[in-house]
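Shown here is one chain on its own, the form predicted alone, set out as structure tokens.
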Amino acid sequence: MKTRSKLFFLCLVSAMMFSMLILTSGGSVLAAETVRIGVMTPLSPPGATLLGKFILQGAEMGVEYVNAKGGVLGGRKIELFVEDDSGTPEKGIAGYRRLVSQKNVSAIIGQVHSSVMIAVGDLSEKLGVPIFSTQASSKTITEKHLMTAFRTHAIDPDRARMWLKFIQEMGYKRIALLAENTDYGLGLVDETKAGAKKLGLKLELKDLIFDKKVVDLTPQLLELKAWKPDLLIDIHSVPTTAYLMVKQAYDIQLFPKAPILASFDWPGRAEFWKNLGDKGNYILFISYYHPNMKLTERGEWFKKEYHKKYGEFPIYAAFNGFGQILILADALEMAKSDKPADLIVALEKGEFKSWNGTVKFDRGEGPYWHQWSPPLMVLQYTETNQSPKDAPILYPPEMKTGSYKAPN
């Protein structure tokens, strides 16, 4: 009897302690158990795989950061559950389903497409779970004014009011829009038109529109360079296609006598080169990131570890990758919870340090609703294998350190 009475008491007692450890911590796990966050970003075909891993290899090192200076909420460490949403709709909401349904994650990043980030935008809303648009640009993600839907990159209007400045520097007038049909294409393309008018902009647009399975762009290229364009927009999402269009625009003589403008930064990849070679010089890009910008001290260990680990220099979707688990790990914090519902809320409250400055989730109007955006640059390339950190900035003024340059 005494020895089940003191084998009754010892499990008694064991009770009260698992009790109390729920109790601290918030309710919902016990403190010795991971804190989870999803990666839902394109790591197949017919998505841009290389972003997807930039972002992936960006939120690895997150973590690590994160883990190595004692995790989260009294010593939890984070833990991250990846989902291939392979760039389509249907695969995001299923991979969005699985990180939430059965792996319980308390909030997911890692979209790249504007069509899957939109699509998975209201089912967020319905399960409750944050999810970030780590280089998804389309103004509809925010505009909703959705509590799930954050973004720490640059939106739709910003970057074709940047560019569209761009072309009243330069003095452009026949500007050629060359897009995929997808929400990122075609609503950059509806973005320039409507801004050169508000900006009263006297300029001759042409648009093509193509598939983004296109194989061959040789067509509409050579339609392009027979209406001989001062500058032709770009507006690709995957970089394979924008490679191949590149290479037909020079093979055919149109670029770089036309002046090419990518819409997004892929030429800042180590494989631009490989890829291009001579073909690629001369020409223009968007950038979020210079490798000669200050960083933080965050952002400045990320650059100099990558570099250890990958043998090269982080590009912006890793960065961005990286600042976004950081992030939630201020958030969760300040939220003294793992919970998504307290995670929201102390999205919105807070200020958080990334790493190129101070992020906030303001109630903005429009599309500026849980928005923060990154700076906007138009870099060139002007010489073959030039380094990013050697590429001339053309614009903003501010932030200018060459001219442009043409083809000899």
The other form holds:
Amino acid sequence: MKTRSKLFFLCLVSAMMFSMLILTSGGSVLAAETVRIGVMTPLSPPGATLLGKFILQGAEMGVEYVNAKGGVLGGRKIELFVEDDSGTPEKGIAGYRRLVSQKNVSAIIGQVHSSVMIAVGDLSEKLGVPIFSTQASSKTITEKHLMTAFRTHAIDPDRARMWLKFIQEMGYKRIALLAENTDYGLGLVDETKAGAKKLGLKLELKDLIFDKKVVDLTPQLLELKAWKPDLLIDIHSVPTTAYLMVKQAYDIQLFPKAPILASFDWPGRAEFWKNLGDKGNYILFISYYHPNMKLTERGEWFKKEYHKKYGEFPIYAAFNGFGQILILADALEMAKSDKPADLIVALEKGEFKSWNGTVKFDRGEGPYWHQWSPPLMVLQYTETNQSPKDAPILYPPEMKTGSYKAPN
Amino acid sequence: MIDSLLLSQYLIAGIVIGIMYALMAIGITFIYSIMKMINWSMGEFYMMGSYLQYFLVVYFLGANLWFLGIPLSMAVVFVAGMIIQRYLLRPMFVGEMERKDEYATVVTVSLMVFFRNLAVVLAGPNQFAPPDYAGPTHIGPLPVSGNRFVALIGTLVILGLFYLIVKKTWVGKALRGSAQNRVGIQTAGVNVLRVDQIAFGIGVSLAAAAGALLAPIFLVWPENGAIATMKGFEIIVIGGLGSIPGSLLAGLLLGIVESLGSILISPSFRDVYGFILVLGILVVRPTGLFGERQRVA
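Pass me the form predicted in complex with its partner chain as well; I've looked at the form predicted alone already.
Every component of the complex follows; first up is the chain already shown.
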């Protein structure tokens, strides 16, 4: 009996001491709890897997950066939870639900495909966890004025306006639009037509819409060759099939006689030259970043450390993944909470230092709601195996470093 | 109105791609005709062939000896196919097994998922392209890449060799006998289990040949076999399951229909034209162009 009393007493004291420990060091126990952020991005086909990979690498380094500087909310570390949306809306919806309901994340970054982001955006409004477009550009995403959708990437109307002004400067008249049948492709075709009308350009526009998964576009390219375009705008969202298109256009002697303008910066990757060799020379492409651009201190840190870690310089997707983690870290500090609702308030109110400047999410008009746009430019490769660093900027005039070079 | 030059260009483009599709389909239909099972992982053997060709050409053989990579890739995949058949598929033919089709489907679908993921783990999601096999050329009025021309000739050579093996060799006789009557051929002293193994090896090596020949055209990446597989299955339905001439003709038909459909109607529905052709053929001839009704004893 005596032994049993002693044992009871011992348990009681232990329980009290444990409770005291929790009560007195509440902060430090809580400090051990991480702040959870989701990365939902395409990591398997038919999505743009490489973009997903770069975004994830950037986000991971963003977490390293924040955690090395002491974390957020009084020393709490950021922890990433990754979901692969494969570039398909159904997987995106399932992934968003998993991140929100099972992983309890405070926010999600990494969206690449407009179709996925549009589908997930509607769901996010119901579940209340903010989602960021890292490289999805359809204007519909932000045009819906969702409280939970944010973007730090160029939107379609701006992109179309950029190439229309470039077309105007170059004096091109016959423009072929080769676009995939997705929100991204169809959206850009519509924006180009509307933009040309708005700018009063007298252009002959011919659009050819193809299925995203088609690997052989030879018949379409033959038709375009017969049409004799001054410029072919390629609107692919997946670089794999875009490489094939350039090869096929070269093989039937359409390109580079007729220049190709890629709708985003996929030619900026190292694999571009490996896959295309000489056939890729003279390509024009839209970019949101040039390696000679001035970056913020955070951007310079990332560029240097990324190179140290991966042996190559980061591309825009990686920068944007990194930048969005930093924006969220600053917003968490500002909100003093990791609750999604508090985070949204902070995101709307604050100004955040990212990799390329100060980011703000205003309640702007139309698609400029929760929208921050990076600079847009038209680059051209003028030599085989040229580094993006040496690719001249052809447009806009204030950034221009070279003129269009036609093939010999 | 399309002028005749453009029309002939579309036709030639369709024929070129159609013959390449046929190589894939012949592998599938060949395995079916012997083993009476569908290999759903055929595209992954195509993918293996393309990766092997890339690594052989880039790291060992060099750009000038690219043609040696094709038989080597075929040989490696042939051996891999024999091993897979021996340990994963043979059990369904030994003893009394119910639901053989389901067994084969589960095994080959699992292989498909496994090999795709293995490729991502080993080589990453990136695309690779071996050096060009040849410079640009012309087929009639159509300017084509040297790679396509080589793939076309290579496909015809491989199909010719395949025909010779099946028609003129002892192994070919055993394969044909096994396709006609699995029980009867055993009375002639043929080991059907060994014939199955060889048939599976030959079938997947044809897919590997397609992958190796098309590597510089359609690039090398973990899912590059998916489209080839889909087209292959469309072709065997059109041509008739188990019919090799049917596969060849159906490949050509599919290539031409896709090429013309995407120009005359809309390129958005390129894959749909193939399925419309499949449905049309099934309505008129449910067994496909050259297929025969199965006789059940």
